[in-house]
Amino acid sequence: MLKENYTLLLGASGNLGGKVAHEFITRGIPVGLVARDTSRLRAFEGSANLLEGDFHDDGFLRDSLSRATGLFCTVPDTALAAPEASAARLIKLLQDSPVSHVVNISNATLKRGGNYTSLIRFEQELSKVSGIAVKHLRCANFFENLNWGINTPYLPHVKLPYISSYEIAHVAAVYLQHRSFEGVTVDELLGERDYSMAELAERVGVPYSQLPYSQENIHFYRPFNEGEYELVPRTEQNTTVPANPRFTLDYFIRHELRLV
């Protein structure tokens, strides 16, 4: 039987959701877990209710909701084509509910090419909702990006902020379990330092080689190498200062990264 009064987290069976998943269970929080396939989330059962179902199905996004009073939200890449519309169908959703807190994963890059990255569009909408206390986090890139792959389009010397996922799950855990924000606010989350490709290659020990565009990602990647983007400004408040080894660049490379 399903418990009542639950933190709902969205995309649990990712590299993120599943951290925060593991963060409130260790915290005895009621949780529910969404994935498409229940399957992947085997390591929580027992200890969380496991819903499979997909953000874009309006019942079981509905029903998930009503039992929730607390929400950890990250949109698939499908529901992004459109942001705008996504963040107006979830508020239509979250209105019906009784949610009364939100953590938003949100983007640091604020504009690339001179248009607001999707994930900004979709804060941005979002954050109309009314009556829901609603926490954006606007992350640095993951470091576990670099298990795409070391080599990529960027130019060697580009540097942008990175940050561990395990840091973005502690305080978005903590944020939904004392609730103690209100409104409609933003946390910048930058990480220790920013890092060039060529810097990380270094750091993990391989040569960096910049591959050459494609059609599918030179969106992407060209406003970045041009100068065509804005990023959060780093500040002394957003920058981390590790408080445990598992946020760190380091911990990552041992425990977690993957050559490709």
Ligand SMILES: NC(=O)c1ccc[n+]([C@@H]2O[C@H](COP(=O)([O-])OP(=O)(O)OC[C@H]3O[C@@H](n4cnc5c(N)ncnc54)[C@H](OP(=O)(O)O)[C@@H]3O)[C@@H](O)[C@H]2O)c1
The other form holds:
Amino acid sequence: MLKENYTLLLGASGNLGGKVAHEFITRGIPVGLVARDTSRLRAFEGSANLLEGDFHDDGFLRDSLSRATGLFCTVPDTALAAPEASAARLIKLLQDSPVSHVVNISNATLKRGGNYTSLIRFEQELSKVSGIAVKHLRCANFFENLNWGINTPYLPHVKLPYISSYEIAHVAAVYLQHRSFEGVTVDELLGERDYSMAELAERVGVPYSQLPYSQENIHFYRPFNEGEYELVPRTEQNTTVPANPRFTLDYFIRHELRLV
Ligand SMILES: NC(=O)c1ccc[n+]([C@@H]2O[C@H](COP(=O)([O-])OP(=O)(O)OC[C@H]3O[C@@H](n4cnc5c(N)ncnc54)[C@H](OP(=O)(O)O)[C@@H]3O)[C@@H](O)[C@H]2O)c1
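Same protein, different condition: the form predicted on its own was shown, now please give the form predicted in complex with this ligand.
Now the complete complex, all chains and molecules, led by this one.
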């Protein structure tokens, strides 16, 4: 039976959303889990509302939000093609709903090639919502990105911040459980330290070999290699010391790294 007053989790069949779902279910808090195909949510059957639908479908989102009091928001890449329009649409749907608190997954990379990144543009527009508390989590690169391949077009020595998605999921779940945040606020989650690809490959125990750009990825990687990017500056406050062994790079390498 569909429970009311749940926290709606977008992207629940994905890497981060799935971990947030586990956090909620472990705490016994009602959740509505969204995927385009609920067979991808089988692990949660019986412990959550499984909601099949598409982020781009207004009717589906309106209906799912009508029973929600909180929202964990990850935006699909397709909606980031037009970040401002997607955020404006979400604001409209949220303002017709009982949702009081939103945790939105944003990005610690503020600018690339001189332009705001799409998650930051989405964040800026979503911040215009009124009467709903929004916590933006500006996240470093996820360790899980290493599963896309250790060898990338990044120059070997370019250092970027990395974090465990378990840690992000924990922070998001605590915020949505206690709902003590107000207004529109930003937290920066930069993980323990920055890593270069050469260092990450060494930790994994393989040599790093820089790949050539492709047509599809040159716009993403080249600005980093040429220093044309702006990151959230690392401070003591946004440097997160792993509070749990699962939040560490070692845990990721031992348990979750899939070398392709
Ligand atoms: N990777 C990083 O370094 C990094 C850094 C900062 C922020 N982020 C952000 O973190 C978020 C989560 O990352 P992740 O690793 O969990 O991604 P992921 O594993 O690829 O999961 C993506 C999720 O989005 C869902 N989705 C895709 N298109 C959808 C649509 N049209 N309608 C409804 N759901 C849709 C997928 O569900 P189905 O396909 O099952 O429907 C899946 O659950 C992303 O938004 C990303 O931009 C990532």
